[in-house]
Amino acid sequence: MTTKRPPTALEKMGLNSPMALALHLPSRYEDETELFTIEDALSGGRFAAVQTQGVVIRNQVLFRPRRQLLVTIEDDTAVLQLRFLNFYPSQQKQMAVGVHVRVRGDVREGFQGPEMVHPTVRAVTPDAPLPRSLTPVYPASAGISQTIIRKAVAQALHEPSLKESLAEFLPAKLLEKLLFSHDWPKLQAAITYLHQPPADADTQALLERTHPAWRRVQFEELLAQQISLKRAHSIRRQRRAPQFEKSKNETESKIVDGLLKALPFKLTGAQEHVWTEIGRDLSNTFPMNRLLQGDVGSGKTVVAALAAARVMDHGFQAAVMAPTEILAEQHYLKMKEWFEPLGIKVAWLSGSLKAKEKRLAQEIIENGTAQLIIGTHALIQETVSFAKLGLAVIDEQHRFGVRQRLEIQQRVGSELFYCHQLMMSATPIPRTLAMTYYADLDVSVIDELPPGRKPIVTKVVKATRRAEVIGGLRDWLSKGLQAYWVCPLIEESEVLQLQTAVESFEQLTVALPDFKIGLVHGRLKSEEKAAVMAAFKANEIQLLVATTVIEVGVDVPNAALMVIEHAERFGYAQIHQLRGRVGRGSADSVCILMYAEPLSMAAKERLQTLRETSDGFVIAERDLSLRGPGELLGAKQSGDAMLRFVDLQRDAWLIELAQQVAERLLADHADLVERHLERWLGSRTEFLKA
């Protein structure tokens, strides 16, 4: 009986092939090829990174005021010293007294001379040849060395399979007018390039990763992104998917139109058009697969309502799924309002319902008494079967996982459908996010908001104003409006020393005892959260001090003024959809952003964007820069960096650039395609499905 071997330190990090080795790409470089006497290494006061050598003379280990390895080494031109606050005994010995070392690293003013601390040391002899081109530093997890990782991609570099794993695999007359175009190395020699840049590389070109070397790569990667996501488009249109024409007899569509006529609003030409848009996507023969986007406020739920109507009224039944229970609820309470009156059965189904209560929603979602459901992730378990689901609306899209959002499908008789999905986000995403990651996805924007919305004022204020901010709270619950107070965190943390919601609910109380002031955050059970928002509804609480459970859903028109504790600790998209909560009935609506110093520098960009701009555009632009797209795209949960060499900013012209070339292997050289993306992307390709 044979063994399995544990894998190597290697293979846990994914580096399990010399194609996989080749693709492990630096994330910085070392300047190994000059030597300095010590006397240059230290004259000039230098602080960069500077390499030299020489004899060790002295080897000790101190115990004040911590344990410490303290090195002496010495040329024929001067002494330094080396500090080890951290070091293992087999490093004591390699810097054995008599031993020649070759050391690099910082050069700084110690105790006791010039020093450098924790420099990386090689024993080697005086006349040792230095390298001719500079030194990678891989990315590595715990306990591998730069020096293993190094050894493992050159000897890859020299595997003979490697040439056919990295062949050019595009035509090559594109290929030649790619790589004249703009300078760009064949493959195999950017790769090569990467791992072992010459002494005169331009090495600010490789930090920035703007060299043709990397342009080259990002290119390839971005054409397998685009490839995967333009077949996945091609794939959907060819699934089966329920049609819901929109019905010419009235009769049939009672649905929808009993909705329209007991809205208490009209639609705007902007809700009117993605409707129109959703609309001819459900009467499609494959499933929609759209994104509906839309600032807060702007009326995206009534559109995803009338679309569930549609589906409905053809006798299927429709879901909406929301990443809270706060939110869900809302949208619970709302469509059922709308609904019930029109003779449909709403269920609601979330995680902390009662074992029977879950039980009960199951059993009528499974034999379909209930035609429209409402819940939170608890709607895609694996116990809730659905009688006859058409469509799926999806709500706050970028909060679920990327796992979570994959297509729902199901029998309807003999045959398997896929049914329709609508997500709705009230961030709106950039542009380059949506042509590399959405490429499958049909955008609708609702670009207006309903008439009588005013804009929202935003004012910057110091901590310290603490007491100016409360008094002018005061004057504002005295005009008979409310406010909401926010809150980072529930109770004192050790780490971030920050105005908790329980101790500002004290605060509050204590300074404004002529109003009543309720508490909300996510440590209360559901029902007591309901309780306490249906107060703050009906005005019977006028001031709700709450954490960030109010981010998303909450709609109380009569409350204006939002104050934001900590703001310096949210970031762009909490406070635009924080923001978003006021400005919602006729009076001028105020958010309040209080910050503690020191601030930093992303803070105070931050704080200032947010208060000069209230466009969701934008905002979400700064927040890809800040934030990368995989927090954004709901992706980091499903534990795959989906771009590895691509920054959307930098890169953004390379994306059409790739667009145009996928679009011309998937028309015209089908054969290559399968071996370009088994090469970039391998077991990765699902996710960009989503």
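Since the structure is predicted, the reported quantities are computational estimates derived from the model, not experimental observations. Numbering follows the first chain given and starts at 1. Rigid core: the largest C-alpha set superposing within 1.5 Å between the two forms. Compared with the form predicted in complex with ligand ADP:
- Taking 2 Å as the criterion, Leu70 counts as shifted between these two forms: its C-alpha moves by at least this amount when the rigid core is aligned.
- The rigid-core alignment places the CA of Asp31 2 Å or more apart between these two forms.
- Taking 2 Å as the criterion, Val296 does not count as shifted between these two forms: its C-alpha moves by less than this amount when the rigid core is aligned.
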Contents of the next structure:
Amino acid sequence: MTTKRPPTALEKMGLNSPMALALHLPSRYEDETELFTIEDALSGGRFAAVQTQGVVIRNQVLFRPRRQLLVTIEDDTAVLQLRFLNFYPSQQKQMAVGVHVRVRGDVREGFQGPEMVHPTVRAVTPDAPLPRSLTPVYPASAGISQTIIRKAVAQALHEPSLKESLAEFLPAKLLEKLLFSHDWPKLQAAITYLHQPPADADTQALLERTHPAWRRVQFEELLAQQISLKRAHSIRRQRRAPQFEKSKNETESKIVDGLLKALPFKLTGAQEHVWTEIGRDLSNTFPMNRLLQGDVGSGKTVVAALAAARVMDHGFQAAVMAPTEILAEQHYLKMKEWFEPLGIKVAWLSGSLKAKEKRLAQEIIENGTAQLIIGTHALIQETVSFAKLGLAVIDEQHRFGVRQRLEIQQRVGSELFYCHQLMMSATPIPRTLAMTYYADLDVSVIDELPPGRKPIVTKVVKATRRAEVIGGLRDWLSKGLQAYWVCPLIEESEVLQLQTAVESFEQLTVALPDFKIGLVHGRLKSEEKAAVMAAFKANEIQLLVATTVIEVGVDVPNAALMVIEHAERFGYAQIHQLRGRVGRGSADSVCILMYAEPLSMAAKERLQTLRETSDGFVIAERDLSLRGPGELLGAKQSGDAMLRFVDLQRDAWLIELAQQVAERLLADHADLVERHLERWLGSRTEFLKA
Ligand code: ADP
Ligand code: MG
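For comparison with the form predicted on its own, would you give the structure of this protein in the form predicted in complex with ligand ADP?
In what comes next, the whole complex appears, and the chain from above leads the way.
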């Protein structure tokens, strides 16, 4: 019988097996392999930490200028001062006069000559041996010392079971070729090397994680990931989904044809192309899992509508889900406009509906009266059950949280039956990300804007020129055109954010008395929001003051000017999205980015890039290099959990290699992959599905 005991600090960090410890790799190293005399340590203006030793000859606590411990040591060559600003009584005792200590730290010029501030100190005999390898410094959480982790790792590296866990699993020939062409060590050797690099190791390469030993580990990790992505791919192909083939006779494609006929425009070449890809997916026996990518304004909605139409032509339901109420509502209005004339029942479901309306909506979804259902994530709540769901469209998919995305996955299918899934996003995903972050996802790209779009002219203007900007705005509105005025996101406080929006609204109302001005923000009830948006769309309101609630989806072609206040507070993606609201009609479009000083270097570069380009892919790449992939995708948890050792920017070339090897393994040695996955990803594979 085992007794239950509280987890140790190591276990709390997840370091609960020899393998976990072996994979807990150092973040940096300290060089304790060399020992200098005090004289040598003091001379020569070293920039790195040095190690020296001596006998304590003085130990005193000073109170001026603040409480601190001063210890003086000496050897045959010189004396050295050690200074501790925070210290424990035990440290004071450890360095009692007469004790021999070995110290390591940076030598700096203090008030009374050279000194070390907060060196690491060990009491040792003068002839205590020096370590032969560099000393690892591990990522640690509070309350756990390096000594404890080092000891545990060193012990783990000697566990017999580790040999098994780190055994090579690649077929011998393939392995040999890989190691030879990249000069990589074997896996176990690589791990040992990273924990205990020899004194003459290339520390730069170790720190930058470009050392062959690191490469070997990174490759192994990517290989596991690519295998699991490819496996997810084949699992999906074994699942069943309803087949929605393109009909050959007209009565069976009534809704698709009806929609195409009713559209006031012709599809662009790019839209035609992605619609063909999606149509092909829908006719398969297995569920579609496709991301439709297209810059803001590229016309994704109509493609989603066509997919829904195909599904409805076959007598199934389609659902469209959006992350915010405003966006969902826009879809609802648009879909109603397109589909109701064709006799389709379009239903609306959001969290803000009254209980009775909600029940009614749920009822018609459940009994199949509702053919097309639009809503927020209220759609995936358990109280909602679809009569015959054939397609789920998820707009701005990355803006849903990881948990919500897992919930969606659970809702779209069971062992018996899966519905098709179409995700949409205006945030372009760089190729390296698409290859590594998403489980088995097909990607379609709309790489062409509808005709007649004018490029947006972006201007960067100091906030001190606000009066001038308002003057320009007056001229603009006088021409019968409309405009947006966007107030900044204030992360700390929604109340403060609202307040600045209200202030700007009042100021603009006074400055522009001849025009109707509306205000929309997150605190409004959804009916109120809808009313303001409808009035803006109908040109009853000329200027719309808004917080970032209008970030996505809003579509008013006559509004071609946007002023963004405190643009320096917005991220790349946000401004790109916001700016995408203009440039939809035939008028010249302008976006004015107002900024307040002082401007950080990063903000300066951001504004400059945004002025120079409106290419979503360029902007996404910049964003990626700045913020890292997790945040960009809104997949922070899942992304981070997936790759521990790989940096997608630095190690992009490795991804392709891993992909090739994964393909070969699955084709020729499918039996080998299972164990590899288990040891590398363990429970983390769940995240791949989100
Ligand atoms: P997004 O991809 O950002 O979701 P939307 O689907 O909202 O873009 O489309 C933006 C605007 O372009 C809408 O007003 C839509 O009606 C219009 N649009 C879409 N496709 C075309 C097209 N082929 N020709 C002209 N206008 C189009
Ligand atoms: Mg959209």
